[in-house]
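Okay, so here's just one chain, in structure tokens, the form predicted on its own.
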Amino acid sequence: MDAIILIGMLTKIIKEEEIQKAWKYIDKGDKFVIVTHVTPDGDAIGSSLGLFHFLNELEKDNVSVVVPNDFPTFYKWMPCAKDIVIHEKYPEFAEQLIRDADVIFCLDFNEPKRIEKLASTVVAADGRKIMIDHHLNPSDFCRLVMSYPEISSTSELVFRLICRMGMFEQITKEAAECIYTGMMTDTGAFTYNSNHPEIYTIITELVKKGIDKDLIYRRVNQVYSEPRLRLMGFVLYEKMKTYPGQHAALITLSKEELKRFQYVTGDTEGFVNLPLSIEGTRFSVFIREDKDYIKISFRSVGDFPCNKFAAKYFNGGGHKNASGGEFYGSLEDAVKTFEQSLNEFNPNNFEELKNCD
């Protein structure tokens, strides 16, 4: 499809002045670093590598992707994933890349705390910072902020940015694979936050670039280790608790339980969605004990705003039907807080939910 025709088909969501400023930074930039959030998911890696390939196609020879910690193996098939610099493994090298960069892209996070130990280095860096993100309430630490919470994924925003700069032809098959992966994973394989028809216009154009979307789905969702499958069985049989009166469900896992199943990064991804298969369940929560805190994932269907639940009780946020949070304390206390909160913020009370702030 001609780039001009494609641009005309897509709503011009990103402001024109933001497009122009982004292109100015890219055009004049020499050393680029792309940073994304801690515990990178499919959208974080997909948007970062999608932009990485695009910049390489522009013959920008000094482009690096830096992540705070490792990411799941089922994303490591993506083109050039092996070149991602993991700060947790190579802290001095990663921080020097950021200090030396004249353009720093901050992708898929809205505030410095989301990159944890990288935050001070990124904030202090002299390079021009560009935020591309779709989470609410962006912090003021970037020179250019492209924040659009109504968009399904940061990967979609990267695609829209490239097209608005008139460079659709510079999206390679490799970039398209990464962008599609981010869009697919951040919508639960297009099962939530994915009703806008333009998403499928974009998918059509990515398929025309030569991607095999069926193979991508299999690589991400159907190729797991034996310990991961056994952990899933354990979760469903022993660790899932339902709350029929509130149409909710809870999964918990301790560090000891994770160790028992030889847990590696990414093994629990998607577990929070499992209880939503139970008829009548509208709200699912997964509480996992991490090294320094309790990590919490929220998913909902329909009108229940799990992002407001996450913000009110667990210092979190995100999207209406997919959010995250954190808790500092014991796993037992996190569960108690959840159960008390569930009584107060009841998924049954739709009038309360429609009017809550």
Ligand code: 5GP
Second form
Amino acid sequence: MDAIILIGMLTKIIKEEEIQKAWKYIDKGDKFVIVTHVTPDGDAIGSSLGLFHFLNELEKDNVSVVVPNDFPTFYKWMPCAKDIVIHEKYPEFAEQLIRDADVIFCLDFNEPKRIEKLASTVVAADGRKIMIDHHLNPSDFCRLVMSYPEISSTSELVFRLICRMGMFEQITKEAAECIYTGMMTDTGAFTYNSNHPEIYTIITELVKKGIDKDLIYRRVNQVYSEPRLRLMGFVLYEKMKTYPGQHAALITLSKEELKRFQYVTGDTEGFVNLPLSIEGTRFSVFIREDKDYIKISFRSVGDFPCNKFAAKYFNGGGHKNASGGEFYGSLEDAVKTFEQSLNEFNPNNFEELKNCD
Ligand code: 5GP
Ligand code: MN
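Could you please show the structure of the form predicted together with this ligand, as a counterpart to the form predicted on its own just displayed?
Expanding to the full complex; the earlier chain stays at the top.
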């Protein structure tokens, strides 16, 4: 079937008035900045670069992507990833770009806190801000908010937005590669949040643009170092604790342990999912000692809302089945807090707590 017909059959998820407004801002805009969340993941980088390539195709030649800090090397193959401005490395340059922009896209995050040290500059900037995101409860700091938590990736939303503006033809192969990467990584290579049939209509069109989806999978998932694989072995053999009564599992890693395995950013990506392969495990937690705080990742399967757990005990949030949080204190205290919290709020016992915010 003709691409345009297939694309036209997609449900009109984004509201028409939002499409109109977004087009007006893009059409009139001259200097664009695309900002995404701290510790950018595949969807953050993929959606940002997907939009970047699209804007370039419209001959907007003043477009920058700004991220708060560096991102894993397995996303650096994406076309133009090397042009991304990392605020931690070039703070003044990044902030000047944001102050000068007349349109600022906020991609894959719902509140200023998620861009950490970039927050004050973005909030204070005069440019028109457009949020494109799929996290719950967007906060009110953008002029145009396109927030669709039912969509599994921001990259998919970027694709939908471009198509609804009538510009499917302006999606280049480069843009398609970035968009596909975001859709793939936010669904664990289409193993969760991936039952919406239209995802596959979109993939059909991306593949027709010439992307090599098998190669993209390998570039993201099969490019780790030997120490990283050994770290995974160590984690599974020695560092995973299970709580069968609560259908839960915990992995912890200290700074020393990470050093022992020559840890680099991204090496622990996916570890939190490993315990979910044990039958009956519905909630998995990974606590990692970072430079100056404790980073926690949560994953669940089924109804258990791990974002509520993250929000209630670890100052975090995210999606129902994939969320994160932070802890300030020792690793031991983080584990104690987790174990106490697990007694109160776990996959056996959460009905009455599900709706608490
Ligand atoms: P990850 O475990 O991969 O770092 O994060 C999974 C998801 O949880 C992210 O896509 C993001 O939505 C959310 N998330 C991670 N860390 C935080 C956090 O500290 N605060 C909030 N609100 N959400 C987070
Ligand atoms: Mn995302």
